[in-house]
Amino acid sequence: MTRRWTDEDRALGMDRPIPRRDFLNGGAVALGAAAIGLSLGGATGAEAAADGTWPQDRPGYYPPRLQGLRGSHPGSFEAAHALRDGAAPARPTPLKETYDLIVVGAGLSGLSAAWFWRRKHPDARILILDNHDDFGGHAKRNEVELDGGVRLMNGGTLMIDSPFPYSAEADGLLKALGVDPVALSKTCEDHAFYRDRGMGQAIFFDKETFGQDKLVGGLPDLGEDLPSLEAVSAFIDATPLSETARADLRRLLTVSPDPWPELSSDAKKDRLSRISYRDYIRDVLKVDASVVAMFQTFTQGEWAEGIDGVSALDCWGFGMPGFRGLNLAPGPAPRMSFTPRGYCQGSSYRFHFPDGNASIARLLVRALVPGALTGSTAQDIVTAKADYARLDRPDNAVRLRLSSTVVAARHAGGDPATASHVEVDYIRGGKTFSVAGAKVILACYNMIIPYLCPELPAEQKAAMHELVKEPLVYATVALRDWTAFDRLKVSSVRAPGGYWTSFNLDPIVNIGDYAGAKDPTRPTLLRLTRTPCAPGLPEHDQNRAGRAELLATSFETFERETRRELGRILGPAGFDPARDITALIVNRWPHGYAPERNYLWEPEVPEDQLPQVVARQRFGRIAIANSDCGGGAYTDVAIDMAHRAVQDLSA
């Protein structure tokens, strides 16, 4: 059936040809795999083949290629989703075969876990099952072949950054990977690219919301002490806000007075745990609605939810505008989650790969699986081949394997204290298979565990079900090139009234054999950022609001809202999305950041008792690991809670 497309949708170019994989109320259409050389299975996962082979384990499998709908993709949560709901899988098939440890889920938690007890168990045979249709998890990678070339950008998780420095063991394992951030950094990165060709950021003020649509470029840094007075100045007196506004806006930025000037620091940081930044802004600093309008999205990439969500308190150590005249000491402070930046804490170094920690994920796989990726450094990893038909040989120590959804993970006998191994139950290609390991490590999403194991503590289960992760969405987009960024002059924009809300340019990484692009008659990538949410709700109600559209949201809509949105915001500068725009791939995560404690909406209570801390504890040969069980969304994070599973099986 010829699909129908309207005047607007072929000025936009949606009947341009372009790889797409769509999904929506629950049904999946492999539009994409096809035209890449991919096959990836049906709607439940990959199907086997008659001779038994399974799709990763055929010459041309390559997941990263893949466009259209990936991150929480077709394919990858409808098991899981059955499970939750009270399906019973069917009974499963035995498999002859048995490991010393099985790791469920090969995100970088998953593989920094194998890697571990690898160090700590050097002949240990080693199974990571992951239900989706490439490793790597959040760390997804997107490549994109334009121009002759390879182009990458994350799909997930962005660089190593972290509000702390790195433990001892997040740092051991980056160094014996041969990561060095501090030293890529310097000689990988051009942080001064775009800023020496005069872009910078810019804030695209929409009719809907501001009375007018209008491109302000000249943002200030918001984290600098004190910003240029002038480059201010110039900014305000550009944006299509309202005298008061403009007033209010110049006071936030600058020399807010201290509202509280009878309080001490202690006192005033614990008023600021106490009211959201918005109501901070609003309510006590009286600033105009459209300066609130303004800023009500740009907590969203940290938090996935905007200024009414987040407290004031974390919005000062975010380095937000206008806590100057409050005159806060520096450092830590109670009531305060898991971010406490430039201000308050020493954070840790910083690189982003150019395809995020896709890179740290590909790092691990070979180390794990010998000739699965060609090599030997992290910066030949951007452009190492991988061969997907390594991953899972009956020969290797460490097998991995995609597409295998684990319904269940339980005891031999049901006795944790006497049992001689786990069995652990998954689906692949619509059927369910079994396997056991003397030791198991969880290192999938929390809430998913209690029915994987329902024989947990029931207090240990509750604290699990008591995580709301937080949705989010990152595009990536190809361009034909970026000659209408160039003539505006920015490199990123935020758009409060946008259905992205920001975007930016690829980074300059020149890493290896990769260059970044620095052509701006040349094609280059695009990334989106989206994290729905409902604002004016608790925290967990906005994410799940968040998680329900997401999952409702068909490829079709994300492609339509992209060509809509650059086409209005940078058409003014010769910018066509039925021409511009040559590929589109959209990272749908409704289980995407794990949430770190946010004392606005939730209580205070003793370490011990935090729902991470009793939802990781070790059950009999059981135990768990992920960022969720550290409570934040951070790679080393990650890396900490796979090495603290691996020392309570070992204890």
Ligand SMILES: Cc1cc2nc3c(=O)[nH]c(=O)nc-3n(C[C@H](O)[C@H](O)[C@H](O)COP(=O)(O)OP(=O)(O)OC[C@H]3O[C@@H](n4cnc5c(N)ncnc54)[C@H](O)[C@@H]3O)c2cc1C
Contents of the next structure:
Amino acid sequence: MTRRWTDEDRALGMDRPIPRRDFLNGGAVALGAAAIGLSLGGATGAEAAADGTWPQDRPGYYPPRLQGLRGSHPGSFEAAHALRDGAAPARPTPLKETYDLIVVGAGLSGLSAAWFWRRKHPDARILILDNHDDFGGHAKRNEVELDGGVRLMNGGTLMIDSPFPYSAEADGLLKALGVDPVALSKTCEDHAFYRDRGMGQAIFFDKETFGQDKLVGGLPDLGEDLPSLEAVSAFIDATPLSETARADLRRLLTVSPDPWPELSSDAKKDRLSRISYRDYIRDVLKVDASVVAMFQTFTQGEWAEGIDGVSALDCWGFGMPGFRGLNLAPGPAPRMSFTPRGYCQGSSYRFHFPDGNASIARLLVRALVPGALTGSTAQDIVTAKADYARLDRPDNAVRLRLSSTVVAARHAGGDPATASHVEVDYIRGGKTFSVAGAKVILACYNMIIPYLCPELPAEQKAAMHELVKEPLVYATVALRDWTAFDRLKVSSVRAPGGYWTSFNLDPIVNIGDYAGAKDPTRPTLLRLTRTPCAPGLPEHDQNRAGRAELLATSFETFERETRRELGRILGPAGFDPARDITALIVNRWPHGYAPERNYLWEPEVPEDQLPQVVARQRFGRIAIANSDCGGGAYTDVAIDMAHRAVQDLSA
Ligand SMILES: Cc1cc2nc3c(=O)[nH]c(=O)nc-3n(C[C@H](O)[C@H](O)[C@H](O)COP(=O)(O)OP(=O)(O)OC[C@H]3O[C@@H](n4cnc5c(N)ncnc54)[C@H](O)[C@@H]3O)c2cc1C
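So that was the form predicted on its own. Now I'd like the form predicted in complex with this ligand, please.
So here's everything in the complex, that chain up top.
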């Protein structure tokens, strides 16, 4: 049937041929919920060939090049959802494979767990299972062929960056992989590139929210050192806000008086911890509603929540404006979430690989499976060739098996105290298989674990259910050129009323054989962010609503919204979405950030009663990793939890 496009669709370029589905080896991988069905008997990945080989074993298998819906892609989650909904897996076919360790989840935590285990037990045989068609979990690589070469973008994890310094274990792992973030940042990142061209941050004020469509550049960086009045004046004067709102914005960004002069610094911090930032600026500082709307999405990148869902205290720690007059003593305070950015505690070093922390995942795989990736340094990993067919060879000491959803991990004989091993069942290509491991590390999302191990203590399962992850979506857009950005003198845009609430041009990183896209007349990649949430609801309800929204949104909707928004914002500078957008990859992360304690809704409890601590207790031959049980959505947390799980099993 021929698709009938509206006039608007045609003007946006919806009728143009760009890859809209997953393609592998030149042919469509027939995934999608309809093909899969919702029972555990359905397919969860491409089928094995008659000779018994799986797609990842065949030449040409290369998921980083796939376009369309990526991240949590069709085919990766249906079996797990069916398990959650009570479907019983088919009787497994035993594979007669036994391992010293089986790791569930090939994200940074699972890969690190395998790495730490091998360091302790160099001869160990390990199987790593993951439900996705690629390894890395959130650390996802998007690769687009552009301009006669390959351009890279992070489909998930953006960079090495944490509110706290990396632990000795996490830092040690990076160093062992050859990653020195300080040196790499100095030699490879061109932080000043866009600034030197006169380009910077802008806010798009949309007609529906602010009464007028207007892109206003010159937004200064917010942070501990709030900008001077001079620095913000040009920006404020150019906004389409009312005179009252501009005066409020000026006050918020610069002088912001002390609303509670009678309180001590500690008492002020405590009070800030009990109200959201939205309520603080709206009800305490009494800024105009349009100023609140302007800031609504500023916290989404860090917490996957708008300012209604983050405490004023955390926003102080994060460097949001409005606190200068309070004269708060520096340093952390009780009732802060995990992320009192460096402002309070001294953050980690920072470095962005062109594909984000997917490079760390690739470095780990190169160390675990010799021959799977070419090269030997942290610089050459960026363009290293990956041979997926080597990942799961029978003679590997470490085997990495993709498109394999684990549906059970049970102690043989049922008693964790006496079991000699753990039986792990997984679904691949619609069939259930069983393998055996002397030990198991579950480095998958905590919320699925109660379904894999129903025999876990009830208290531990309840704690796992409390760890509701935060959804978000990153899109990678290929552009014919970036002249419109150059004309507007803008490299990143916040659009508080937009479908995508922020987007930015690819940061310039020159590393190994890879060079940043420096010529505005040549193609480049753009990264867009959307955090589906439901402002006003308690955090976890926002997360659940956002997850449901993400899973119900079609690629066509993402594409139309992308074309519409970029056309609307950049159109005045000559951008034509039909002509200028040449590819789109939508990385959905319905199970995105690991949840951090949010004291707006969650009570204070002693450390040993925090859900992540209760959830991560060793259970017989099974230990738990994943950033969820570290209570923080960071790479170093994922690595630390891997190290802890390995220690747990060695105890
Ligand atoms: C969009 C985004 C951006 C981020 N940016 C940053 C950043 O800039 N810096 C930073 O430090 N951190 C960042 N983070 C957080 C960081 O990515 C995570 O903390 C870290 O990568 C988590 O690793 P993990 O292995 O614990 O979990 P994951 O990456 O989620 O890996 C777990 C894996 O287990 C798989 N799995 C789940 N259930 C099963 C099952 N039943 N069977 C088989 N496999 C299963 C999952 O699908 C997944 O592949 C970001 C996260 C997201 C989502």
